[in-house]
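Presented below, as structure tokens, is a lone chain in the form predicted alone.
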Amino acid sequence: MSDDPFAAPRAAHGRAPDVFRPGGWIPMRQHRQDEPVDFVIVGTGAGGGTLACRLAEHGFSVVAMDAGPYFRPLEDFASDESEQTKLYWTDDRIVDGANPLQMGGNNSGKAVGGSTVHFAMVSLRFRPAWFKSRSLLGYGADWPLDWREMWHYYSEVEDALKIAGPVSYPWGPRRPRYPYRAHELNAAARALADGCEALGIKWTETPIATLSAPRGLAHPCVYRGFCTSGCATNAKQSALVTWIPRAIAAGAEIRDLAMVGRIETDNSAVATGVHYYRDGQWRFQRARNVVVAGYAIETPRLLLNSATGRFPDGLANGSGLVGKNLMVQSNQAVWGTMEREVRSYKGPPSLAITEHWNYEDKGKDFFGGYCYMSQGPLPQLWANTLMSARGLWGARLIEEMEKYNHVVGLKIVGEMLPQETNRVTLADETDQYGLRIPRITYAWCDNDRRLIDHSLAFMTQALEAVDATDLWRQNDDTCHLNGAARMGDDPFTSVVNADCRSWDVRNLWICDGSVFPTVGGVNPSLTIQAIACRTADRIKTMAGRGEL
């Protein structure tokens, strides 16, 4: 048998990949397509993948698919940034609008465990206040949930994935102490925090997901900078190696390289189960509830690609939501040069982080936040950004190259605002499954622009202050993908309710970022995960009393 991971399924045979041991295998309970499961998820990563964890461990019978493969990363996963693009999801999709998002590496990730395999492990809480941004802020939605419970389910996630963070955290409500200690600054970092004090704000140590010291089988990060190209040592904390091994003790099946194409539901608006492509032909498992998670691109296209006579719209989409309030987060930078080495790239990429601009709102002219952080990228990364950026070439890039040791830069995480005409829709196009494949429209809206611009000029202040030289703006890009399903109170005005439920199919969920009614000023893997733990815990809840 091929050990090739995109040659043919992994986890098959009643026994999954040890990803802590090389070679190795765990037993896996394997279920019948013909009898149903209790769930069938849609999905690995954040959301799916800590949901598969959750619901198993509360004793019902679960079924997760995720389109990609199943790695290995002891033994797959390479120091190279080329071989390590088998992580993203680069199948073909349309972009378009004003401002076409660029899709792949920094938002899409097709493996079991999703994005969680190649981010960047920054794990923040959201300001409390965006939970209610419409009645306490002025814009964009309110979420149906309180953040005194969210607080809760943070510091769930935070002690599963042994969070490495600050003794205390500078912003928001007190909370517990991370369970990992920091991890020490490197040059980029210390060079934020310099640039924050001679500013006057607060900085501390980024809350990461990669381990400051050993955990069980997984070794405590060595610093070799290739966190976002697939961690090769089990210390970043993915869902791969953390939530998926224990979905699979507590009785889970995973099925990797399963890509589901349609949710069928029966006369009576029941979903009673998915179709999905596996070594070479379609197959349909039955289940009592689907649950969809399959990011903000590709879970409304599946819930656009399943319609039926009676959803001829799609599924979830009575309001007329689905895709529609799509949101990515600005991530602009200012570069520039110092007279020291910096050498970036050793650790992982975002080890200091300023959280100012999402906790002041006096001297703002946007709605919304930002945090900074300092910056790691690895050699190829940076030569397409001067690239793609500055226009460089030939000599001048070879010139410029030269700087790498030196280069230091700041990097934002900012809230863009909901827009109904941000969507995702159906192409005519078909993918290799024969499945119509999305286009995703987009356009920065103003409040946008005056939010980039903000943190574009206090960011040059910034690195003037530390007396960095040759200071350059990258103005364009984005980065994480939420909305296109948004929860709410009201099923005129969202896909579903605060339990991830569908107003329209009372059996079909949809849990990850596509639930978000704003996206905030952090990375949005904590708050997905957050959100999953409670769906766990409300559908527990629920099937005591009866309300599945």
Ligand SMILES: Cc1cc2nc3c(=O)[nH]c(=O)nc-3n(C[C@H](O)[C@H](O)[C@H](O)COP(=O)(O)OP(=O)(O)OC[C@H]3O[C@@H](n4cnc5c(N)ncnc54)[C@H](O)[C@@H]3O)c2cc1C
The other form holds:
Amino acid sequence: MSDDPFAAPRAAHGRAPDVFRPGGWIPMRQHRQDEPVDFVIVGTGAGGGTLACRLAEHGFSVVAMDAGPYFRPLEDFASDESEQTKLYWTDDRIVDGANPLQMGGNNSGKAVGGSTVHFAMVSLRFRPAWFKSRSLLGYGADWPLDWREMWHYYSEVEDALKIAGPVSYPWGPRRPRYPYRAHELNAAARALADGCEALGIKWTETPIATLSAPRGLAHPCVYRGFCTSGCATNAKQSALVTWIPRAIAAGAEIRDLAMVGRIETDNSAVATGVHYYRDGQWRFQRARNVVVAGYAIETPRLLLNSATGRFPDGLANGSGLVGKNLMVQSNQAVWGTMEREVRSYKGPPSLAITEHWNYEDKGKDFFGGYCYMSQGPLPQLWANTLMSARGLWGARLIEEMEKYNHVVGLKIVGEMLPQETNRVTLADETDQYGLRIPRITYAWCDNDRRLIDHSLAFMTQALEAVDATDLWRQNDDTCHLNGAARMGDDPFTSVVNADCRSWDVRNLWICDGSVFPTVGGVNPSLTIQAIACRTADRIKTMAGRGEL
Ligand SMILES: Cc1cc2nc3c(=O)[nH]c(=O)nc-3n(C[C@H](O)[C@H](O)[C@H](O)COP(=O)(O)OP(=O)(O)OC[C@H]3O[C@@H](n4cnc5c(N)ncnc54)[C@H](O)[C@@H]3O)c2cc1C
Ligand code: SF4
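Output the structure of the form predicted in complex with the ligand; the preceding block shows the form predicted alone.
Shown next: the complete complex, the earlier chain at its head.
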């Protein structure tokens, strides 16, 4: 077999790569295509990978497909930003609207493990009130979930990923101690902490999904700082090295380099399986249930591309909301220069955080919240930021790059409000598989702008308080795609119910960031994984009652 993860599927012939042993393999059950499996899952990231694992552990037969390759981090990943662009979903997409989104590495991954292979590992719980933001806080939409139940599933995921975090978390209801001790602060994180203390607000070590102590064959973090380019040591607890090996051990089959182009439904509005392209040809996998977990662009795209005579507007779209209420999070920053060396690239990008403005509502002229974190951009990303955000080039760019080791920065993850006009639709253009590509339309609303302005002013004060100089604001950056197939209690105003089950096609499920009705002011992957764990438990319960 070729050693190139893109040349041919690696998960085949009854085995899958052993991500913990160079050149190693683990046995993997394989399923026939013409016999229906209990669940076929499209996407193996935070949502799909977690669900595949937990459904297989509950005894269901599972095939999980991913359009991306099956990487071996110990061998395939390099400390090289350019080389690692292979992790990103870079297929053609059209962006428009007043604030077009930047796609590619900033926003989505294409690999077994999904975007968690190159995510920054920040693992935060929602503020409880956000699950009922419409009723309790007056904006957005209520989730059909109760925070107390989510608190249970957050703990399950934190334990599964051995999240490293502080002994006690300063905000929100009590939670168990994090399984692994917090990482030491780097100098960039120390600057955040000093700024918070000067302004009289709380801060803490960021809870992150990278090991602070050994775990089986995975080594603790070595603070190389290449997290968003893929972790070559397996310290990062991505789905690729956590849920996926567990899923395979429990009997799930993973199919890499398998692009799903269409979900098939029969005349009685039941999903019968998926058409997928693998190894040079289109194939069909029969299934009793289909789960879509392709992230907030590819999930609505697949549902829309699966339209039939009976469902001319796409599957699961009786509400007309598939593709609508897409949300990113604001990701603006304030940067400065310190007299001393900071070398912010040492270690994971964010090692300290404040959620002050997620939990404090007084003094705000906007709905929602934001956290802000210390930052550690790698050199190429930093040069790109200087070019795109400040227009620096040539001698001016070189002059700024020479200050790289002294740069300090704070960046928000901010809540953007759901708006139906922010959406994913199908463009007329097609991709390499002949499938219509997504068009992504986005515009900030006034509330989004007020939140951004507040955060930039506050972070400026925080950097001034630690004597950073040459401060400048990065006004336009976004991260994390969510929404576009929201969950709810009402089939007229939501796409799936609390169990991630489609209202229209009863054996079609959506289990990824698309189901978020609101995004909150924290990074989403912990919540996506908690929902996936809950969904697996609910499916087990429903199966036991004959309700599947
Ligand atoms: C640079 C970066 C940093 C981030 N940092 C953080 C962080 O610190 N903390 C945090 O909580 N979140 C972070 N995120 C966000 C987080 O990674 C995502 O929210 C999360 O992974 C989304 O989970 P998902 O299951 O919706 O999709 P993904 O994890 O992206 O998984 C979707 C998978 O589906 C596959 N797929 C899509 N369509 C098809 C199809 N038609 N056929 C077959 N396969 C398909 C894709 O290849 C992909 O592998 C970051 C994201 C990025 C890009
Ligand atoms: S800093 Fe830690 S998590 Fe990030 S790439 Fe290095 S070893 Fe992996």
